[in-house]
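As a starting point, one isolated chain is supplied in structure tokens, in the form predicted alone.
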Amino acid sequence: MRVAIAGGGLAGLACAKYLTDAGHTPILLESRDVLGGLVAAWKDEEGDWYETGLHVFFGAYPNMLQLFKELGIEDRLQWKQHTLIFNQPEKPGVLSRFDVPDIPAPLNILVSILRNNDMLTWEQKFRFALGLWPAIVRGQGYVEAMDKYSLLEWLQRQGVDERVNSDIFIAASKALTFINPEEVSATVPLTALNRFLQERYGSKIAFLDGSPTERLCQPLVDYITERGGEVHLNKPLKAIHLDAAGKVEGFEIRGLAGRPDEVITADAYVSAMPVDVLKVLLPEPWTSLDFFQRLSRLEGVPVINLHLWFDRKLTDVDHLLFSRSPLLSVYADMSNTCREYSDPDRSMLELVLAPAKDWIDRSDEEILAATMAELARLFPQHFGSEQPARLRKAKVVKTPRSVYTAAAGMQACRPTQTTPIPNFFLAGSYTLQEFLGSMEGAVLSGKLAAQAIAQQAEVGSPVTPSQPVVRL
């Protein structure tokens, strides 16, 4: 079968990859001149990479790790020491670590909490562990049922100390979802915790050894095209054409640079676009269907990613750090963590500003000034001296609509990969799958969409096979 896929992020690429594995022919259509979606990266005028976000890989990402294995690029993941590192705002320049011992889960995580005496008292540790116990014992079913509460509400119901929220869960919420505990669904961080508590290396972190565009997306393109699939850039979806029965009969692609519009036909069609884009392009006859009406409550969360190049080394930490800053979420010195960005003498910090809803419309200059003020608190030894570190250059990457806003009650709005339209499927981390809005969720959603299409083909597709058609 020919399958047209709109959207060249990880969900679309994964869907195309697994369709080729099943013997089908994907035609992937990306609107921009770069693949990757929310993991896209570009080179600046000096040849330095800057990315859409600070991307880390966890041991609890089975589908992503399997994908790396199938592509033969496992060595591109640079695994770090099994630990979680937090800044201590009340002690500028001091880091607090949760070192995870190499013993079976969940004992390894519990021991790491017990060993940490910087952030939590023994009473708080006890309340923390007691509060998490229902999620450990009752499993993912319990976790899913907690979507009716925000994380803050759930913590209060469990009697977890407020300081545990301020010291740990604010940082975790911002890192996972880019919003604060009073907004985020309890299901999201509890799902992550469940994975970390169930898998020995679930919370272990890896960085890619270079840009996602070259080191992950390009191998996917090579895999797809070598097996007969197609990948096209600068092919934005303009409209979804329907036949008299309401099924898809073609994707209309907007012509760029003076080229005419074209209609691409296939046997099945996939939207791997962000949910915000899909909502705009939904055909009018579909808008009355409950399946698509539920999408109206889903929308992407604004995210800002910063890259700051300095004239000296600010830190030798080779890991992800939770800033515990009101402005920043997580950051890393990519000159330490990433082989391609390595620099023994100068730092390149990559930072995530979150929540970003109050900042997304501000100028780059305002955002940069506020970030530098935060860095002065994080690195007083480099910015409080007579010869402060000098910022050589900076890039600010704004994503007004990133992963879906994982607020309480949103689980019921997330659609399956199959839709009421027999030949139309969805892929994207916003769709219903167990890994929520993440790179792992995007890959899994693409795999699930490909499996659904392949299963439909096996039992007999309701769509008449078609040949590619181009209409002016």
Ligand SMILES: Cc1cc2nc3c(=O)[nH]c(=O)nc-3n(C[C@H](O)[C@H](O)[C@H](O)COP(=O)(O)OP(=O)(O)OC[C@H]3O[C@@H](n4cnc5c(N)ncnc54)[C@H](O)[C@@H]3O)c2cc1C
The other form holds:
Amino acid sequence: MRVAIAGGGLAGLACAKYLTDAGHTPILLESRDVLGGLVAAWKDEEGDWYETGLHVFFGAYPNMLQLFKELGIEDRLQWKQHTLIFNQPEKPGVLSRFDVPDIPAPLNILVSILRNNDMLTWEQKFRFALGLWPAIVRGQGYVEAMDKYSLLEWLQRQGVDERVNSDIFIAASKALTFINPEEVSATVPLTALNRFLQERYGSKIAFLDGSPTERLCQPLVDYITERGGEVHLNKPLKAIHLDAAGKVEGFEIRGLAGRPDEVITADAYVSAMPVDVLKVLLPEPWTSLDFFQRLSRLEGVPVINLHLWFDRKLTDVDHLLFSRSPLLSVYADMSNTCREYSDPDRSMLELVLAPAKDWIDRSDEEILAATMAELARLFPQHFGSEQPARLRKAKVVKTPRSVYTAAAGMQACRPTQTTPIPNFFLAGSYTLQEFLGSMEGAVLSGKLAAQAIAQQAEVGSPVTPSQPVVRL
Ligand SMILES: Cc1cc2nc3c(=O)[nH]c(=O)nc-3n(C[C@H](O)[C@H](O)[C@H](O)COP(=O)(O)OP(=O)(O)OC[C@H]3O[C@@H](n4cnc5c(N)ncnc54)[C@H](O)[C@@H]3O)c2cc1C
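Okay, that one was the form predicted alone. Can I see the form predicted in complex with this ligand too?
Okay, now the whole complex, with that chain kicking things off.
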């Protein structure tokens, strides 16, 4: 079967990869001149990479890790020590670590929490464990039902101390979803926590050894094209054409640089575009269907990714750090964590600014000034002294609509990969799958969409949304 896929992020690329595995021919159409979507990266005039986002991989990413294996590029993941590292706002410059011992889960996580006495008292830990108990014993069903509460509401209902929220969950919520605990659905951090509690190496973190565009997207492109698939840049979907029965009969692609528009036809069609774009391109007859109406509540969340190149080393920490600062979420010194960005003498900090709704429209200068003020608290030894570290150059990448806003009540709006339209499918980390709006979620969604298409081709009949999509 010939399958047209609009969108060349990880979801679209994974969908194309798994379609070629099933013997089909994907035609992938990406609107921009770069693949990867939210993992896209570019080189500046000096040859230094800058990225849409600071990305880390977790041990609890089975589909992503399987994909690396299938592409033969597992050695590109640089696994770090099994620990989570937090800054302490009340002790500037001092780090607090949750070192996870190499023993079976969930004992390893429990020991890491019990051994850390910087952030929580014994009573707070005990009440936290008690509050978490239903999520552990009642499993994912309970976790899904908690979507009606924000994380903060859920913590309050469980009688968990406010310190647990301010010490741990604000940082976790900002890192996972770019929003705060009073907004985020309780389901999202509880899902992540449950995975960490179930898998021995679930919370272990890896960095890619270079830019995602070259080191992850390119091997996917090679894999797809070597097996007869096509990958095209600069091919924005302009309109979805329907036949008399309301099925898709073609993807109209806008002609760029003076080229005429063209219509691409196929046996099946996939949107792997962000939900915000899909909503705008929905054909009018579909907008009355409940399945598509529910999309109206899904919306990408703003986030900002900063790159700061300094004239000296600020830290030798080779890991992700949770800043626990009001402005910033996570950050890393990429000159330590990433082989291709490495520099033995000078730091390159990559930092995520979230929540970013009050910052996304501000100038780069304002954003940089506020970030530097926070860095003075994170690295007092380098910025409080007479000879402060000098910022050599900086790059600010703003994404006004990134992953879907994972607010309370949104789980019910996330669509399945199959739709009421028999030859139209969805992929994207916002679609319903057991992971969050993450790289793992994107890859899994692409795989599920490919499976649904392959299943339909085999059976010869459409897979309706009420039928469960094959589980992996
Ligand atoms: C700052 C930041 C940090 C992050 N950190 C992590 C992390 O550490 N770990 C993690 O797992 N996840 C992280 N994520 C989330 C992760 O990047 C995303 O969940 C994932 O990459 C989404 O992939 P996708 O394919 O679903 O969507 P996208 O990446 O949004 O891909 C959609 C694609 O569709 C294209 N498109 C748009 N319009 C059209 C059109 N009209 N026609 C054709 N194509 C179109 C876009 O250009 C894009 O390439 C982070 C995201 C950001 C922004």
